[in-house]
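Take a look at this single chain in structure tokens; it is the form predicted alone.
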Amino acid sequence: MRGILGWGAYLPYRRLDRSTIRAVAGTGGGTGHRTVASYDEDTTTMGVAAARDALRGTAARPRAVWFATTVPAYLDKTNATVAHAALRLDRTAAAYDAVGSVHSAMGALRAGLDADGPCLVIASDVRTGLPGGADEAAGGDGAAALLAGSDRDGPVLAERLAWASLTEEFLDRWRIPGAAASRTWEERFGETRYTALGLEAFKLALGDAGLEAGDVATLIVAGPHARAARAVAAGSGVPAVRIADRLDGRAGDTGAAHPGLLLVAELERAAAEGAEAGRIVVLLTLSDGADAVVLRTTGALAAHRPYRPLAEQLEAGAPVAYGTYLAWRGLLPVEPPRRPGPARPSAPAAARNRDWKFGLVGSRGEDGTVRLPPSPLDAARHPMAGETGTVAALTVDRLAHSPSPPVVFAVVDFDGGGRLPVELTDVDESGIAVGDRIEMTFRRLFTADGVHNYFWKGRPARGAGQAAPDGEGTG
């Protein structure tokens, strides 16, 4: 039996109210809100956040990592290796990218399900449209991670029964490298193509599994073409009450991450309801063809509790102004900081200090003292990424270089020992105080000369699950 062993989901803290768009852009907008990656987030950092949660509470160690996105932080360099380092995975675990299209996420998931041994599949995306356009309002940012494996690796939560893929070349959505936004053909053209493909893939997958539409407990239809997704759902023969919410109004379409996010939402819901084993879930995606995977839940699902439930993340978050969103996306030039920008990070220094820089690994001396950064005199390593701490001191710096000033710094005392001065994120200067609880998050400090300087920041601990501290390799 091979299927899903665990999952993680990540939605950025900031949300854009779509009703604020029209007042500035003169058009666009709508109802509900979309998730917005902060200025210090990209597809790599969000993918790491989701993957950390997917690996909590399991002893399975990935033998491979697949990272899928349409907006890679790097080209010519593998982004999955950054996630690999932040998660502190074994050197023998391979790391690959699958980038450039929404479809790549399903290819990565199929590779993970077909692999030998545990495989971590990360899908992460930042969706941007031109101001006032449909993609801007309908898009969303986020990440999902699925740990695939067999019952030899741990309890399988959802077993794969069948997979059907249909490939067809037609020009519906495209973006040339370097362009700020995608372009689309007339909507009815894509709807016609995708509706036929989706229904055929759905029928083929059910046939391979020996099932009929009436056996499906939940049908998930993902893909950037919302009209086609609704048409496929309506024509599938699955009752409307069994069609999964696409999260359009609460998160937006997160592109390559969206199939995984919607699957996480359904598995999480089934686990919370204590669903019986044998529940049939079909994930159907429409992107450069159609893919349909049939999953059957197992008895282990009801006992599974995600560390940071997606349902809680959907209800959380704080607003971001439309102008700030445009500035973070680079669509609205703003006055730069008055101080010189940072220099390009040193590649040799990053390589020498990989465990500290990417994995936040300190050291512990023979007397039990935790040192951050690690001391070469200590023999024991001490992972800190899963630790929580308390703000001991605060300062707000309005002069330091930042694309979104002011910078909030804190001195954090960790529960298990160790003190670290660290930049805070996902917080307003009036929303943090001495004594507040802090958790760590992998972020991009800055980018200089095309080099992203990744490290860890602190953020307020806002009701995350109380799972055991990160184990070896979970960052």
Second form
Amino acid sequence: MRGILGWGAYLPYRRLDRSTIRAVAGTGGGTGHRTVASYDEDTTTMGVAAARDALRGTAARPRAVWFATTVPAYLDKTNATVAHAALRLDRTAAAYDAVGSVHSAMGALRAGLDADGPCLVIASDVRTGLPGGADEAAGGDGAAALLAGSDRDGPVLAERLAWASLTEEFLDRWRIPGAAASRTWEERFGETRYTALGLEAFKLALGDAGLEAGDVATLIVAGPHARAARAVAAGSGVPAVRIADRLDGRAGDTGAAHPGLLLVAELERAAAEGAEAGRIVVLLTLSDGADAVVLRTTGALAAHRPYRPLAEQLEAGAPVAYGTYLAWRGLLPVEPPRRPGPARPSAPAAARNRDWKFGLVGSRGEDGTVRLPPSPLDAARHPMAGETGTVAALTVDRLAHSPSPPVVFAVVDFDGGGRLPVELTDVDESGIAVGDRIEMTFRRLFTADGVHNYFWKGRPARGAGQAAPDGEGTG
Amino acid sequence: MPSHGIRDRVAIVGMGCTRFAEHWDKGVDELLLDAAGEAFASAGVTRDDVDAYWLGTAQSGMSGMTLSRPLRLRGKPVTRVENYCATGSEALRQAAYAVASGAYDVAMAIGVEKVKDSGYQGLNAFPIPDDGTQRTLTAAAMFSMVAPAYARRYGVSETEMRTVLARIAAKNHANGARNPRAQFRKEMPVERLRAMPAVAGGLSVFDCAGVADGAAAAVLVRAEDAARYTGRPLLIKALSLVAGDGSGVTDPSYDYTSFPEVAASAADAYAQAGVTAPREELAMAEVHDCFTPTELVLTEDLGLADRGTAWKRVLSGDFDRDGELPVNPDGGLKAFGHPVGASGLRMMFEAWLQLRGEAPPERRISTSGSRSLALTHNLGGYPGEMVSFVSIVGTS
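Complement to the form predicted alone: the form predicted together with its partner chain:
Next comes the full complex, and the chain you just saw is listed first.
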């Protein structure tokens, strides 16, 4: 039996109120909120955040990691290796990117479900449109990670029963590499093609599984063409109450991440409800063809507690001003400080220190002293990424170079020993004080000469996962 | 620390110091020529009489050729040294030890920095290839963490602390206002300083040292030869340098209310000089006031005030030019700015003027004539990971 062993979802902390768009852009906007990746986040860092949660509480060691996105932080260079290093996966675990389309995210999931041994599938996206455009308001940023494997690797939570895939070449949505926004053909053409493809794939997959529409407990229809998705849902024969919420109002469409994110939402809901085994969930995506996967939940699902539930993340977050959002996306160039920009990190130095830089691994001396960064004189390594700590000293730097000043900075003393002076993120300068609790998050500090400088920052521990009943590992 | 020191074995017999300023029309070469020329004249020597040179510069030039080229030195040993903000003092230390060893009869220590040519605000470190995990915070922000830590530990209210820091800045500006070599020559009232907006933590721009270009130089000989050059030499009593191991940054017991490297170098320097009661014996101290809370804390680390009392002594004016122990009578980094390689020697220049009675009456220290020792101090780096230098010089 092969299926889903675990999951993680990640929504960035910032939310854009769509009603604030029109006042600046003169058009666009709407109601509700979309998620916004912070200036120090990209598809890689968000993918790492989701994957860290997917790996918590499981003994399974992935033998491969797939990373899917439409907005890769790098081309040529594999982004999955960054995630691999941040997650401290085994050297023998393969790392591949599946880059360019929502469709590639489904390909990665399919590869994960077809693989031998545990396979981590990460899908992450930052969706941006031109100011005032439909994609700007409808898009969202986020990531989902699914750990695929068999019952030899751990309890399977949802078993794959069938997969149907239809491929068809037609032009609906496209983007030249480097372009700030997608272009789309007029809506009706894509709607016609996708609706037919979706319904056919749905029928094929159910047929393979020996099921009918009436057996489906939840139908998820993902894909950026919202009208087509609604049409497929309406024509599927599955009652409207069993059609999954696409999270348009509270997150927006997260592109390549969205199929995984919607599946996580459904699995999480079923787990929270203590669902009995045998619930049928169909994930159907419309993107350059159609993919339909039929899953059946197992008895293990009811006992599963996600570390950082998506439902909680949807309710959390803090607003970001539209102008700040535009600046973060590079759509509003802002005056740089009169300070030199940071230098690109050295490739050999980063490679030598990758356990520290990507994995936040310090050292512990024979006297028990924890050192961050690690000392070559200490024999024992000391992983820190899952540690929490307390703010011992704090400052706000309005002079330092930052992609989004001011820099909020703290000296953090960790519960298990060790002190790290570190930049904070996802916090407003007035929202933090000495004594506050801090957790660590993998971020992109800056980009210089086209080199992304990844490292860890602190962020306020806002209670997510603090009450995990099974005391799951701290990853 | 097992140091023996070179007490009374080496004398400074000539000094020079440029005005510290935005020297838009002078380069490193011109600044070096000005400071060296003044020091040569002061000692009554020529460049050829000097056997060896030590040049301190953090990032305005590399190698001894930064000095040998503009001075047209031929066949001379010229060494460039760097030790963060103690760079100028490090040059002095190396030159003094070279003379004490007997290797050379006459040595020059000279420091220079062109800071303003960068086009950036504040001091900016030379980029060294690394893994990108180093902090990129400004020094102002790192030192800003000292003020609330000190206030918390010693029960000083936020308002009182603000006044204490403003009082330090006001003192140094008042001293600088009387000093023609200082960059900023305007008095700043405490109330105005208190009202400045914060740029890093609780610190305003006026809690930070200025930024300037400048150079300063000293000519050193063996003490027994000093009379050949001047009737009023400055004798070197102690030179102490400590480079911390950086443990404060990773040690949860470090609380940002003290700089252990400064305390260690001070204890060593006092032992070298035989000073047991610095508050009574020192005529003055030139200390590294890179930020106002730095000056507050290091007066305690240097033993100029008991722990937890420096803030009261600041308020009562003990460290004013006419107080019981003048600190930064020339205006300090605050009024001079901080051309990194020159600052340590600029401090020594003030000791040179004051101890020899050459400071003009309007800015003479209260202890003039009654005490004969001066202390200079530099630190470089951040709280928890710094280098610290302390010298003690005297006229008898």
